[in-house]
Amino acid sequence: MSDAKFLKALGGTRLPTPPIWLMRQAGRYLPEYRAVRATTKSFLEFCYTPDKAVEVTLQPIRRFGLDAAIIFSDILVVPDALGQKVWFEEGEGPKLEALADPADFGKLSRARLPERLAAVYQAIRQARSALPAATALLGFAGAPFTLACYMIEGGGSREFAKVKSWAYRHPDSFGLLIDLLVDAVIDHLVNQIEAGADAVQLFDSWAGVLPEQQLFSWSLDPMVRIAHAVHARHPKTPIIAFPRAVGPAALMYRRSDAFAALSIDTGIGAHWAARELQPHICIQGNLDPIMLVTGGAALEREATRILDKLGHGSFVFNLGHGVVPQTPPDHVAQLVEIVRNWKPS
């Protein structure tokens, strides 16, 4: 396992200089990423070609010296491995052959998962071998509710009417889908850890569309079940929870029995997070990705403000969501320098 300061922060240590990595740090904003992407026909083929996945995983580490790498993959490899048709339309994002009713569950099977995702685990083995010992390697998965959203909606959505209507009208069948996804995500995370991932992150990107009771039932509870099952196999591997856009309901995710860290989006104030969350759990976040696009003095002011609020406890500097394609790479370098040079007052 990597002896990384990123892992020390997840373990609850307050470090003089917080570690930094960025969600979607391997992506289209880097010209070297675009060059590798141009050599593959489809995005899934890209994800399932270990040498290329490893190359783009390492690119931001070489360029910026970040404290953690995250394996290049996608949350939708799990539905793909379960047997649902998944593809990516250029300029439109992911598309899935939507589940229309519970009878469609019969097409899904966890049995395919280890073989279908073997390339992901091979990429992790290669990346861990290639990374410096001081740089942690993250694996990840989509949380069950977010995966269910894509699987029922057939892609992204503004209203999430199909998935919420299904969950409200047919909670038993929706629960069966969530249970299947819990088990599949456990399999996927355990396989990533056994391939060499030092920590894992659970992305619940669409958690914020749920009302409070359903947020507990369909987001938090499945994530906790996953964490407990993973820890039963690998008790020392940190798990980061990222329930996006849940606002003050983030209080429910201060579960030190399940999560080592809570990643917060830009909708949560750093001062509130320092007071209400950080005494209980390591915080990761939460710079606005558009501030990273802006750069300059505005970036320095905002990054320093977040550091001043959260840098006095266990903290990992990150964005509130992923790096966007229009981000100038020089601004990422500027941000890393700001974090590295910050001194607590």
Ligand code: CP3
Given for the second form:
Amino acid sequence: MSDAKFLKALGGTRLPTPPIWLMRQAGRYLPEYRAVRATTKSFLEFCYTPDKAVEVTLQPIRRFGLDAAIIFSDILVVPDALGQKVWFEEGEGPKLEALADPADFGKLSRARLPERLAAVYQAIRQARSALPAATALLGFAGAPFTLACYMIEGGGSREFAKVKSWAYRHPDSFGLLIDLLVDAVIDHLVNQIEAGADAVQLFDSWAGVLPEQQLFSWSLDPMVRIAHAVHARHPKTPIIAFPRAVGPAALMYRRSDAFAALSIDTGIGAHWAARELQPHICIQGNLDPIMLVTGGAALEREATRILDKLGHGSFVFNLGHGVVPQTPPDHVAQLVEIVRNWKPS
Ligand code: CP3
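Target state, the form predicted in complex with the named molecule; input state, the form predicted alone:
Below is the entire complex, every chain and molecule, led by the chain shown above.
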């Protein structure tokens, strides 16, 4: 087990300066990523080529010395491994052959998941052995509700009308899909941990579109079930929950029996999080990714404000969502410097 600063923070230790990593730290804002990415047309094929996935996983670590690497992959490898057709269209994002009715679930099976995702586990083994001991390696998965959104909408969406009306009208059949995804995500996380991931994060990027009752049934409950099942096999591996855009319902997720940390988006105030969430659970977040595009004095002020609010408890510095492609890499270097030089007042 690594003694990485990141893992200490997740274990509840308050450090003189918090560890830092960034969601989507490997990606198109880095010229060295674009160069490797250009060698493979299909995004999924790129994800499934261990040497390339490892190379882009390491790039932001080499450039910025971040405290954690996140394995380069995508949340949509799980629907792909279940047998749903998934592809990425240039400039349009992900596309899936949408599930149209409960009969379509019958086409999905988790039997072949370990074999179909073997390249991800191979990449994790290689990345772990290439990384310094002080750098933690994170695995991840999409949470069941967010995966169901893509699987039923057939891609991104503005209204989420198909997935929501299915869940509201036919909760029993929606529950069957969620149960299948719970089991698939458990398998995927356990396999990542066994390949060498030091911690894992569950991305529920679209949790915020659900009203409170449904948020409990379709976001929190499946995530807690996953966490308990993963911990039954690997009790010491920290799990980070990222229920995006849920506002004050974030209170429901401060479940230290399930999660080591709660990742908060930009919509949650750092002051409120320090008072209401941090006494119960380590917090990760929550700089606006556009502050990283802005840079300069505005970035310094805002990062320092977040550090002053959350840096006194157990905290991992991160963004409220992923790094955007127009981010100047120098601003990431500036942010790392601000975080490392911060002094508690
Ligand atoms: O550095 C990292 O964070 C690791 C890699 C990572 C990717 N996707 C690579 C990627 C991670 C952790 C993800 C998670 C992911 N994927 C989420 C959850 C986080 C979030 O953003 O809310 C979601 C919803 C997806 C689905 C997805 N994949 C979308 C919507 C897109 C298109 C949007 C875009 O930025 O182009 C992707 C493609 C994708 N996944 C890219 C990368 C670097 C860009 C594709 C490319 O390089 O050609």
